[in-house]
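Starting off, we have a lone chain in the form predicted alone, written out as structure tokens.
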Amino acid sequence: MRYASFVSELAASGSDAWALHSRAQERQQAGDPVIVLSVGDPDFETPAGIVQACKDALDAGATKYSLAGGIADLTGAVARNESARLGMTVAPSEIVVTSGAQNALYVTMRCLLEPGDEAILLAPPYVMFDGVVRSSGATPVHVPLRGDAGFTIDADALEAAITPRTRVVLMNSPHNPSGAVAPPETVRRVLEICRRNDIWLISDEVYADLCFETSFDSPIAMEGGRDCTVVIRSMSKSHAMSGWRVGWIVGPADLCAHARNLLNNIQYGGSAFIQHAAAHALLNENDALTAMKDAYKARREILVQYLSGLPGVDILRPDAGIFCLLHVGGLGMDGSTFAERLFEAQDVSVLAGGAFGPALRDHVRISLCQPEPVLIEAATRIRAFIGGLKETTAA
């Protein structure tokens, strides 16, 4: 029996990236000595107030079918949010609720691709990226950002890139993997050439809310923003609460009318007990989200101290998020192997930065979502390893 192209075209996009994590997680479970820093899933317990909320709603009678694209308490709460977020009146129409980050960035470009087009993606991309770009027919066009230069987008560079078929820019900052923030100045130059070229700016927003010295200025804030930016968000890093699947568009009115139509095709409503749980946590529960933020601050602090200056190694310092870029090609290996190597020597598991494309193949990504000693005794391990790496070559 046939099946559709594009679905062998998403296994090669980046979905079997998590290997070695599978393992890390199934050894872990088996009650061995396992740190597991290969993803981003956070390690704090969803803030009380919000399980209660949700506890609360399940009470109410909150389990029949809901509203495609998000409940009034939950679209009117994210409309509040994002309007003293961004410095301006977000209403609810503008407001698309979804099953999580991911859910809304593949909504939104199956409203904006089709067979044919094409989106680039600022280079490394989350690694899911290309295969949302594929399965909506398009062709995704990595323009590289400037790793020498902490990974800045080259606006010049996306700017050349640009063809009739390009239909979509996706920027994502703060980034992942890297955690840089693009400036203001840059933010703006992207948006005009989206304008200047009749272009939509995806704009993937998801760390907004986890910047640590400096923020992020959302280009549907600047002038000319509103009609050709759309917006992705989600609740999963900024308020732990990854496993509930909560995520949302900001865009303009007939868009976000379009993506109802299609959630309407392929989801119905989302679980309205969660919703309302949602809605809690955007209107009551700052105080934990900025002890989040100052928690992965502080861890980032610690990778930084302990695995700076070393022989073969260079660890970057993120401007936000929760992960940290550690280049190992002066150790005379791949991210791949070091991942591996690593992980066989001292059962730490980090994702190989190939993962994202080749800009990051002598890089791995480790995530900060342990809780401080863990992480202290996991950069004691990578020590260990690298130093170990060391006197075997000297030997």
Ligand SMILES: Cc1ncc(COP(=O)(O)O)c(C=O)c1O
Contents of the next structure:
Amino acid sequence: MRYASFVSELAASGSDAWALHSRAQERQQAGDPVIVLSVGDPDFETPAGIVQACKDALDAGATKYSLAGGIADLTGAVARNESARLGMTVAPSEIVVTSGAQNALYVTMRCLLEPGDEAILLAPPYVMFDGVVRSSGATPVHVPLRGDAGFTIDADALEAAITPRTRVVLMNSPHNPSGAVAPPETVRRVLEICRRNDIWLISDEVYADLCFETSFDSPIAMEGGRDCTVVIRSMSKSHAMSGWRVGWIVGPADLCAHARNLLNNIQYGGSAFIQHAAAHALLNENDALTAMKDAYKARREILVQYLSGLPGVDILRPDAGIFCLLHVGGLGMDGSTFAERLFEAQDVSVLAGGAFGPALRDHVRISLCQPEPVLIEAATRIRAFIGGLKETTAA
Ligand SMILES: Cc1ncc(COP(=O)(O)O)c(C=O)c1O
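Could you present the same protein in the form predicted in complex with this ligand, rather than the form predicted alone shown above?
Following is the full complex, with the preceding chain placed first.
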């Protein structure tokens, strides 16, 4: 029997880098003293008030079909929060609630792209971006971020990559995996390029609530941004709710109407009791969000402090998010070899940068999703591993 051709392409786009993560998880579950820093799943419990709101909603009978694109309580809460964050009035009609940002990305791409179209991704892109573009039959075109300059966007290179087939630019700031935040003047330039060329700008702002010093200025709130920008958001990281699967799209009302129709065909509405909890979180749990952000910031300091000044490696200090990138090329090995050998020697799993494409071949991504004492132990082991390499080379 035949399958649609895109499903085999999707299967082939998986990366070996995740195999180490799976091994680490298996060994951890078997009781070995493994520290898993290879994934970005918040270690914090979902705040108790959110869990209670979910239980209350279940008790109140929110267990039936719900409206595709979000119950009114949640779209109202999102509208309130996004209006405050973006400094502009966002109406519920400009919001579509999805099953996490991943679902929001998929729905957006399906609404905007078709076979023959091109989507520009700023590389290294978040690992799932290629797949969502390919799922719509379109072709991803990678434009490198400037790795030599803190993973900043090269707007000239972006403009040069535009062809008559380009329909979408997909931007992710704060950026996974580097944690870089694009400055407003760069975002404005990207927006101008998109407007001039009649191209949609998709702005993945999943980490926007986790900016440590600077905030991220969204293109949707900039002059001319409203008509052509689609913002992708999630509660997975900011509220430690990865398993609840809540995210949303902010975009023009027409696009949102299409997205709701599509969602009706995909899922026929999300879980109402989860959405009640999400609405509670957005309206009442800001303190919990701030506390988690402060914790990630403190963890960043720890990693940067422990891994700075070591021979052969270079730690990139992230502006936001839940990861640090470590360049390991100076040790004479790529990220994949480093990750394998570190795991063998010290039982610490990190993600080889190759998972994000060839630009990060010589990097590893280290997650901040462990409590401070565990992170300190992991950083101590990483130091010991690197120190051991130096001794082996010297011997
Ligand atoms: C940049 C980026 N976008 C989207 C997602 C998907 O998030 P969600 O859990 O909301 O589907 C992630 C998750 O790691 C991410 O890092």
